[in-house]
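Just one chain follows, in the form predicted alone, and it is written as structure tokens.
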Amino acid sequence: MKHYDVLVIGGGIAGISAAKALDGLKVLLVEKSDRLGGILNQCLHRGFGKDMTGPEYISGILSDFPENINVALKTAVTDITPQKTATLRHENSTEEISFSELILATGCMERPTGHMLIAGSRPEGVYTAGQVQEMINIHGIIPPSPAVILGSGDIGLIVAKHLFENNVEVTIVEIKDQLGGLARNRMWLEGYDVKIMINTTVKKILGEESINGVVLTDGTHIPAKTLIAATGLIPDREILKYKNYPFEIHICGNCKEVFPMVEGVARDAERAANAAIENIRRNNDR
């Protein structure tokens, strides 16, 4: 069984930053997709670092990535034991490894559309904001117009901009009395023909096989061929669910709390790496 000083789960900005800070140790960085970068790979809007896109920012972070860090792509961690072993599921095989320290950097996940407390079925055309962002930026697929976006956090506003730029009629529905998100993500709305409905939300989805509209709690009926849920993010700690571990787990980045800026994620990951290094040093001194 291979042994690593530190196992880092998640190859987004948190996992990359933690691994870089661990240079000099035997580290395994595990990422379930086919490349490092996580969600930033599909974030083609600017606003990362010095006004870079997500891929540009990741490229800069990886430019000096240590060659001695072991990276396992297309690999999922399916189990972690109290004995400090982990099961890795590769594309065509399974592997057991052991570790001294564990850093969890799995980011966050969107609230799934199935959790929306909305009447009606879930016909074709209902997506999360992240799914639509991937459709547009990675696969070049534009969802049909008109579209309703439920929620006005940053990802909802960013997707609204992508849709508008691709000639999709957009209506933003926000249950609060004002839009959310960072000011820079709200600014583009000024002067554009994007409908905004506040103090209301979607109470019913219309359509059977495909969505053809929504009904709001104030009674407004909005025609729609696409409904996009931008209803918030949840730290992804599923791998730890229902288990208690007799050792410290260094949870960092968006799987600890949802950070508004990518720089905060990187700093928190470095903090976690330093804590792991200190534990290793302390145990070696015993």
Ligand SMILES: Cc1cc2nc3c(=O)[nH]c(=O)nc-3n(C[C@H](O)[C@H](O)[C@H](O)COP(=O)(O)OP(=O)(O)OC[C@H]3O[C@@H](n4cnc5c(N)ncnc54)[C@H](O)[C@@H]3O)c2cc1C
The other form holds:
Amino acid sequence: MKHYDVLVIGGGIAGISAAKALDGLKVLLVEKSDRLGGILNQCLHRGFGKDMTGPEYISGILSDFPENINVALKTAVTDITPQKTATLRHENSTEEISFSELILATGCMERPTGHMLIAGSRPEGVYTAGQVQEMINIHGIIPPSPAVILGSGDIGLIVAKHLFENNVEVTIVEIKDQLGGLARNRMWLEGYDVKIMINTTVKKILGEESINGVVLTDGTHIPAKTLIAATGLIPDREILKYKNYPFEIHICGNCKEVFPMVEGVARDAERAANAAIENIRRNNDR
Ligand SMILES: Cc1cc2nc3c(=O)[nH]c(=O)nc-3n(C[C@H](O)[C@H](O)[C@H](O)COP(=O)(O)OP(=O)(O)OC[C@H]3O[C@@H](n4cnc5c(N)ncnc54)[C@H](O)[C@@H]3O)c2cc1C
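Form predicted alone already given; the form predicted in complex with the ligand follows:
The next block holds the full complex; its first chain is the one shown before.
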């Protein structure tokens, strides 16, 4: 069984930043998709670092990525045991490895559309905001107009902008009395013809096979061919299946808490890497 000083799970900014800070140790960085960068690969808007797009920011971060760090792409970690071993599922094989320190950088996940507390079935045309962002930015598919976005956090506002710029009529529905998200993401709405409904939410989805509208709690009927749930992100720690692990797990980035800005993610990952280095040093001193 191969042994690594540090296993880093997740190749987004958190995992990449942690691995870079571990240079000199025997590190394995595991990413289940076919490239590093995580969520930033689908973020084509500007706003990362000095006004870069997500992919531009990633290529900057990767430009000085140490060559001696082992990277396993298209590989999912499917189990972590209390004995400090991990199961890696490669495309065509499975492998067990052992590690001294573990850094968890698995990001966050969206609340699935099934979790929306809305009456009615889930006909075609109901998506999460991340799904729509991937449809537009990676696959070039524009969902049909008009669209209703439920929730006004950053991801909802960014998707509203993508849709509006692609000639989709957009209504944002927010249950609170004001929009959420960063000020800079709210600001662009001022120049755009996006309808905003606050203090209300979607109570019913209309349509049999495909969605044709929604009904709000105040009875307003809004025609819609697309409904997008932007109802929040939750840290993804599903890999931790056992109740107790008898060792410290260094959790960083969006799988620790949902960070609005990339710089915070990188700093948090460096903190996790330093904690792992400190444990290794302490164990070597014993
Ligand atoms: C829509 C959106 C827009 C944003 N816009 C901005 C912005 O404009 N400016 C800014 O500064 N910040 C922005 N952020 C915030 C921030 O930059 C990101 O949230 C941050 O990059 C998250 O990094 P991460 O590494 O923690 O997670 P992720 O990027 O999600 O990376 C996690 C990685 O772990 C992998 N993974 C998960 N489980 C496993 C497993 N079991 N095995 C192997 N791999 C696994 C995933 O495939 C993924 O690649 C935005 C965030 C979102 C969601």
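Keep in mind it's a predicted model, so treat the numbers as computed, not measured. What we label the rigid core is the largest C-alpha set whose atoms superpose within 1.5 Å from one form to the other. Residue numbers count along the first chain shown, from 1.
- Comparing the forms between the two forms on their rigid core, the Cα displacement of residue 243 reaches 2 Å or more.
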